[in-house]
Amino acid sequence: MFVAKLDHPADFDGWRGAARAALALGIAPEDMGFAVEGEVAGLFAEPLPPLPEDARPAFVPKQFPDLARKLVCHADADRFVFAYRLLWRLQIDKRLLEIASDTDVVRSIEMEKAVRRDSHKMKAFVRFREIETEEGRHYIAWFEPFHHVVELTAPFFARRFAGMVWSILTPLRSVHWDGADLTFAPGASQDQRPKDDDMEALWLTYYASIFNPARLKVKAMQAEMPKKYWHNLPEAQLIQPLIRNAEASAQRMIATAPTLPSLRHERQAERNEMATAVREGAFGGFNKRPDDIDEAREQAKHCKACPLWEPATQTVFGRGPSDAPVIFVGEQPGDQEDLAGEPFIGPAGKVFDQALTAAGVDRTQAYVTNAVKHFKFVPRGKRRIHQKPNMGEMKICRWWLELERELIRPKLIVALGATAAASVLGKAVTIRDTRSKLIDLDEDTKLLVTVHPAYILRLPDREAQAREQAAFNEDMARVREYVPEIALAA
């Protein structure tokens, strides 16, 4: 029997080195053992020889190192030999880990899951207490894991609390962070547990105040927060009283709840507000209906009829000749359009221009606009992510689109996408049912519905993009056929 010495109970690097040497020497799992520093090896145990210089590298699938790292963190006394047995068997059957019915594979999955769960509980239930030392503030926590997860989980705390000096004490292993490096030490005893600090009372007050008795599910709570951890959580002293009084608290919440207006009432109030906005000139603060498209564009700069104006940079009104035979209608301006004040100049605009060129359409002879004139977005870091306008915002801005249509009097309107089609028609339609058809709007104007160019950009593969781009080009060719006066000059 050969025995490899390991430095601590979760010494993955030591295990990996010993496993490579044992594998190169052809030592079978039943002849291999591991002993953590301080443990006594068997009477007939022999030290493991070093790795031969001419040893060939062992085969391991890419998921095995991470699996083995978690296996050696398990509390099972046989974990090191078990992990080595898996490695040994992988040299014979390279697809072993894909065999879901194999006993060793099943056991490895259960062990890995248990370690991952214990690591998650450590992240969730560690509570630091502040103490004053000669060097300054020091935060100490006590935790009792099931498995040897301290080495595995400590980097998470180093990233999360990088600016603090802290220590986490457990009966199995302890770790210290000085602001730059992690240092590991043997386990601690319960008498080294930190005492309550000045923030304890504030934390308990906060915890009690956010408790919602109407959403209490005791079994679900205990599944996520097993009772094993309660005695180390300061808020645990409140759990039983809060559970006991939950029903009475829920009844008090119901009895004192404010009376809210019905959803029907709120919708009617919204419609009335929209009608008032149109009637009283909220669209730019004007009292006179504009006589031409340039006057409409100037007045639209001051539109505050819906909340979208406030975060947007500016109103992005339509561009093109005042007597254009075709109006192209998109959904709303994007990030680049919002900054420049011009419609369809971003990535979707480039797809649009390419399709017009391929179809022989002169964009300068067409009027290009959007159903909604302000950029609706959600901030995400330094980026502004497009957000689809809702029906209320579309209805408010439809006034401007109707005005553009009335002043320009086009022969054809092309709706780019379902939002644009709904805004032109005043009702929701599907692209599938309406695409590429000429729909009568009135005696002088027809509607053609197609996809929005951004849809093509969002497709997951190039084959689908090429297919949709070709279909979009065909729709632009139909535009030129119906309105030949916008064809590019020969």
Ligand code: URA
Given for the second form:
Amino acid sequence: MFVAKLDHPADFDGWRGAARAALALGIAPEDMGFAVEGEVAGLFAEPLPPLPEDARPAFVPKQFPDLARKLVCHADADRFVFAYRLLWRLQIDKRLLEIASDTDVVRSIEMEKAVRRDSHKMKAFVRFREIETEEGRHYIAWFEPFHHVVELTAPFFARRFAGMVWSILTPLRSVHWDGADLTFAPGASQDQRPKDDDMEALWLTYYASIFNPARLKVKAMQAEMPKKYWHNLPEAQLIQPLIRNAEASAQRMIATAPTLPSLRHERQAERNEMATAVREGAFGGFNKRPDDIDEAREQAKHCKACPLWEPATQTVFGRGPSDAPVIFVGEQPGDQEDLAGEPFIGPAGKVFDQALTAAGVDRTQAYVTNAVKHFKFVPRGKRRIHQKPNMGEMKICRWWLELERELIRPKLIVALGATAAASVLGKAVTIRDTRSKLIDLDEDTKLLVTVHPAYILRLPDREAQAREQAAFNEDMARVREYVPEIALAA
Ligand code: URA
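What I would like now is the form predicted together with ligand URA, since the data block earlier showed the form predicted on its own; can you produce it?
Below is the whole assembly, all chains and molecules, this chain first.
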């Protein structure tokens, strides 16, 4: 058994380096272990040899680093080996992450989701208290995350509260921001947990334990504690930035507003800004308009233009060739689509697939997307119940649909249901008035409106279902007739 040492419980860089070396050396996941600093590595553990100089680069799909970064933050004791197993399997099956039924893939989605939720909770529930220290005003918060999300989430606070000096203490890790740099330190111990509002007392205990006695007596400290030993001392990480930035921090504190805006208001402001940017065509609030559909998909992952991004697992962007002659537009992803990150793979997707097959249409040659790219739902027990997107959400998300249309330039757009039709046309229409006709959208593109496949599923009796399925199949046959290049190979 080989064991790689990691510096802290969410040490992604350490894991990545070790995983690369282990892969290059052909060490199977079952022969690989990881030990976080301070943990015992096991009786038969051999240290992992370094990365061989002639090692070939591993195959790493685009989405994997981001996924692995979250997996190593999970509370699961097996997280590092599990992330390594995924990487190992990816060398054999490059499209592994696309197999939604694979147990490792399912587990990775669940773990990633749990970490994202925990990180989100940290963003939402951390509350700073202002205290006076010898160095000036300091904002301090206590938080108890379930997963190892401090490293992952700290940059959010650094951006949000850039002009202040703050610390977030948790039982797992602590993070400090001096106005310029983030520094991480071990967690504050459980018995330091503040009672009610006793944050100041907590801070004083913690601060004293990590900075005393050297705080500003640099010379005395260096005499007592030579610099070469600093790297072994958690508190030493804090001393240098503190000294270096003492003057700048003091200046910043003078310029800093005395009260923190509430997180709710900050979030609302962020959304408003984003929504305005989208409405004004400012590329979804990003710096650069995407040049191709892959870039658009990448950017859409970060879209926060409406509140739907928050409870959803991920953005479900369109899938299909970048030059597809047909774009199918649904309403919004459902529960299964939200988890898998792909449109129309759940029950409505099955009805859709049946109709395409019956009409001889090859789905892989079409681009399939939705009017709204995040799953809107209300939780009910363990279930998430689909909610119709409102006009505001549709309007905001229309920016993405228009971009997809512009980048793909299809010959035909098929709107599956009234929401999709309204989103494509920019105005509400009825299915009754528009169904099955070829409507001109511009010189190159026509629109065909039909029902949403979920409508067929919701019909109460089999007879009605069979009738509607047949009518839906006929619409798919019209698609094939107008765009023969999309036919299934004989
Ligand atoms: N319903 C939709 O409109 N889109 C999906 O992707 C799934 C269900």
